[in-house]
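Next up: a single chain in structure tokens, the form predicted on its own.
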Amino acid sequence: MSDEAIHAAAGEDCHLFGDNNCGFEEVAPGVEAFFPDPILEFGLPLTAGITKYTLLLVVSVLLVMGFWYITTRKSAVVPGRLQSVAEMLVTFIRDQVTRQQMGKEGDKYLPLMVTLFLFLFSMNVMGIIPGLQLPVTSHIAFPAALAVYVYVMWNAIGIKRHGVAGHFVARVVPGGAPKWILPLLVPIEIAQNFIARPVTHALRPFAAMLSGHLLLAVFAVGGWYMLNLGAGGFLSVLSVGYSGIALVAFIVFTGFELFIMALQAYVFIMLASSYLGEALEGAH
């Protein structure tokens, strides 16, 4: 949430009930929370410089690296607890994602999918770590970069396996479709596979993280705004009740948001595996 919203909500003169009610619309978090001020600017056109997103991206990378260092630094034939966690994660993604979408040929893409999952999840989880509280994927640039990477791989694998004509024909001409309907289907397939696919691939985690973080911010700021011990008598008790409900909702939705963060990372690699499997198979 924005510093302005935090300061306004925390201000002694801005709470529900009594004469110090400034109105929730004055403190409610908005989209400005997703546009932090640059920490360091370089004056280059079309660049934002070093922002909070940049720092959290570095933290996300360090988290992934730390996970692998901690879980594999004492690798053994009989795995310990930490190594077992890493092995369960790899086995789960292999059995439930890559082999489901690409068969055994998908094993060579397993490291990529495991890395993508951990990287996306670590960027998502930045939104609920106290003191950080901003999911990196709530900025469209980051999921878009990963979606473009998968998109380029999808085309590269398809072209390498089936040739340029074979790949593009397979993607725009539905198998078994009668010739008379192709003038209608081909433009739809082009728009769906070559335009909408990377866009929707990037928008899904972006929209989920942006809306989820905004919801948590509303409960956090709203809970503090409704707490007014100085209102006096019954209103003070009522404010504590309202604030308590908001606090419970914040905790419940934080747990739910953690599940959504993992789910969105899983869905992203599931779609990526599906696209790569499609390129390997060739047929529409």
Second form
Amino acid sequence: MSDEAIHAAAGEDCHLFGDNNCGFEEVAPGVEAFFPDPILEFGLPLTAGITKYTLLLVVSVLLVMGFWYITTRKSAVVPGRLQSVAEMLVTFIRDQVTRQQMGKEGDKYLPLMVTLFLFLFSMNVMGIIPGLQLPVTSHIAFPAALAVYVYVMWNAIGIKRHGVAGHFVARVVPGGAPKWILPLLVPIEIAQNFIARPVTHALRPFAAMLSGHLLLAVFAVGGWYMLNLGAGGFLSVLSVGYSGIALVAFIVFTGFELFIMALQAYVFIMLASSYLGEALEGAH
Amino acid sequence: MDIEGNLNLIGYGLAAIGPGIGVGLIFGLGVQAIARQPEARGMLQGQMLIGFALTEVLALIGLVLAFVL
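The structure above corresponds to the form predicted on its own; please provide the structure of the form predicted together with its partner chain.
So here's everything in the complex, that chain up top.
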């Protein structure tokens, strides 16, 4: 939940059963939660200055660096408890993602995928850490930068492996299609592989985090809105009951969000390795 | 009776039907395939998640457009 939403809910004294007949739509969180005020502005065109997003980005980078520092500081052949956590993560991604999508060759890109996974996951997890509570990936710029990086990379790998013509022909001409249908298929494949693919790759973590954050914010603000101890008598009890339901839903959905955050990071690297695998493979 | 609000939300609700059916089919058939051939679980799960991601993005695009348009 954003600071503005908390303040809006707390400041206006807007509650269920209140005197001023205040509706929930007056305090309901909206998209303005994703445009926090800049902490520091430089006045440069097309920039937002340093916002909460920038700070949380730094926090999540430090989190990832701290994770690797703690787990691999004293690496040994027989891993300790912390080191085996890191090893389990790497083995999991190798067996479930890179080997599946790229084969043995994919081991070369395993460090990249592990890094991308942890980085995205820590950026997502910012959304449920108390006090921070804004997923970095709920701003399109951050997943878009990672998606552009993967996009450039799979094109570069394909061109290096199979040459410019080999790579682009393999991407836009589906194998086994009859000649007469190619004029129809090639434009679709171009739009699919070179436009829709990077856009959806960035959009997926973004939209999932945006909707998840809004969901949590609705329950948090709604719980506060429905809590009205001053309503008097039965209505007070009722309002406590209502906000208790909202609190339970908030906690349940926080757990659910944690799962979605890990899943989105996993899906991101899954698709990244499937794109890289296609580029490595060439024509199919 | 007055009804206020944004028509986009109804559109998004309709747009989410398709991906909903798709995700259900993917996981339903995926679980069925795993039940028939438990040893292929690892490979099937990977394919299931790719299919899930490709289908889910349709609902997410709808969500983004509901806000943007």
